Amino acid sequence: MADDPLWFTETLHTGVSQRLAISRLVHQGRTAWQDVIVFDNPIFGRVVALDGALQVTERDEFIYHEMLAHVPILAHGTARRVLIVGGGDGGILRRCLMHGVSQVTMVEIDGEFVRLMRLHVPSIGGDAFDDARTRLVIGDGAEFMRTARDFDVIIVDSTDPTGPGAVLFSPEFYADCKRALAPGGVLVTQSGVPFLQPEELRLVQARLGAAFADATCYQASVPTYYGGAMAFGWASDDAGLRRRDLATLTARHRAAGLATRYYTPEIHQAAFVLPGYFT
C-alpha cells in the first residue's frame, strides 16, 4: 500500500506499478495467512487485495470467474463434482453452481479470508456458501489434493507462486491433480499475466505438460489485471475437451440457461487462440 493514505499502489512487478484511488478504506489487517485490505474505489467498486497485490474488484470480478468456471464445466458436458482450490470470495463457487452439479467442493487454507470476503464483499459470492450443494473445507489444498479422487473438474483460483500459493504450482500438485481427475476430466489453473509474468506462464505449462497429454492455455482479458491479457492454464488427457464444436457448446449454454456477461460459446472456442508471445 502507498504511504499516500488516498492511493493503493500494487507493485507486483519489477519496473512497473499502479494505483488505485481509496474512497473508502473497509478493512485493512491480517490474517494467520497474509495480509488483506478492502477498500472502495470510484472505478471499480470495491476492491480486495493481498499482500499487495490486487485480488478482485466488484466491477469485473464476472470476466475472471465465468472464464475460469464456465469454459471448463461447458467443455466437459457432463460434469457433476467441481472441486475449487482456492476462491475464498466465493466467485468460482457462484458460477460453478449456475451447472447441474451434485456437489461442488471447494478446499481454502485461510477461513478467516471467506468470513471477511461474505462480510465486506457479500456480492461476489452471493449465497453460494450457503447452498446444499457446497462443501467447503477450511484447509490446505495441496493436502486435500493427495488423496483427493473421482472430480470431473478441477479448478485452481490461486494467487501467484509466492506465499502460501507456491505449493499449488509444483510437479508434484499437478501430478496429485491428474489422480483426482475422473476419467476425462479436465484441470484448469490462473497462470497470470504473460506480458509481464512469462516464466509464470512457462512453468505452468512445462509442469502441465509433463503431467497431461494435452496441455495448454487460454485467454481473456480483465482490467483490473495490469498489464494484457490473462492466461488460464488447461489440462486433460482428452484433447478433444478444448476443441468442442461451437453448436455443442451453444446447446450446453442455453440448456444450462446461464445469464453470461464475457461468457458465450464463441468467446469460448476464441480464447484458445493465442498471441505469439504466449508460447
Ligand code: AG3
Second form
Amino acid sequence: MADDPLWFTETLHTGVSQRLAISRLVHQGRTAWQDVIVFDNPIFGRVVALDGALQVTERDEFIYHEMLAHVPILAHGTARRVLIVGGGDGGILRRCLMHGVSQVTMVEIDGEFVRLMRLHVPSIGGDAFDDARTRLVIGDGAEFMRTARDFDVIIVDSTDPTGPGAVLFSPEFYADCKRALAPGGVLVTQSGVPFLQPEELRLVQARLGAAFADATCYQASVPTYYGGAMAFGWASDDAGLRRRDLATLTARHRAAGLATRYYTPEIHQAAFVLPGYFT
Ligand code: AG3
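Please supply the coordinates for the form predicted in complex with this ligand, as a counterpart to the form predicted alone shown previously.
All chains and molecules follow, beginning with the one already shown.
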C-alpha cells in the first residue's frame, strides 16, 4: 500500500493527517476561490476536498447534513424561511427542503464549485437546486448577512476558518446573523473537530455567547472528519429551543415524514450532552 502513488493526503491539521486511496481521479483544479479535488475511494465513495481539507463524501454525508439541518428546523417547529451560508454541494439544501418551508435561500461564494458538485456528485444535492422554493445566490455570505432579515433558521455550512470561510467565524458576522433572525430563530454552524481544533470551538463559543442569550454546541461523529466528534455551534435568544421534549420532537419528526438514517429524536436530544473536553 505504501508504494501506491494514488493517495490523497489531507493537510488540514498540523502533526497528524489522514489519507484516502484514490481509485479514480474525477476532477482536480482551481476555482476563483479554492482548490477542488473530486475522487473515488473504495470505502467512502465519491469524495470532495477543498484546499486540502475533506469536505464531503457520498458515504457519510448524511450524518453531517441531517444533524446540521434537521436539528435546528425540528427544534424551531415552524420554520418557513431558512438561510444557508456556504453548502455548495447541496446536501443541507436538500435536507431543508424536506420540511414545510416556504423558501430556502442559499448564499454560496463559489458558483463554479456548485457547478462541479452538481456535475460530479449529483446524489448529494439531488434535485434540490431545481426546487421552486430554492433561491440560490452566488455571492459573499458575510456581505449578504449584513442586510438579511427575518429568517427562522440560519445554517452556516462552511469550511474551516482559513481561506474564503474565515469571515464566517468573525464576531461581526455572528452579530449580523442575530439581526437576520426573526424572533424565536436559531443559528447553527460547523465548528470543527474539537479534539484536533480546540481553538476553533473556543472561539465560536465565546463569540456566539457574546451575541446571543443562549449559546452552546451539539455533536456528532462523522468518520470523514476524523479525530472524534464534530461540534456544531448553536445560538438563539430563546433557550427553550434546545430543550424540546422528546414527545414534541418525535411528533414533528413524524409529521415531516423524514426518512433519516442518522437523525432520531433521541439522537437530537443526546447530541446536546457534551464531553468535558468540549468546554
Ligand atoms: N463542511 C465542513 C467541513 C469541515 C471539515 N473540517 C474538519 N474536518 N475539521 C462540509 C460541507 C458539507 N456540505
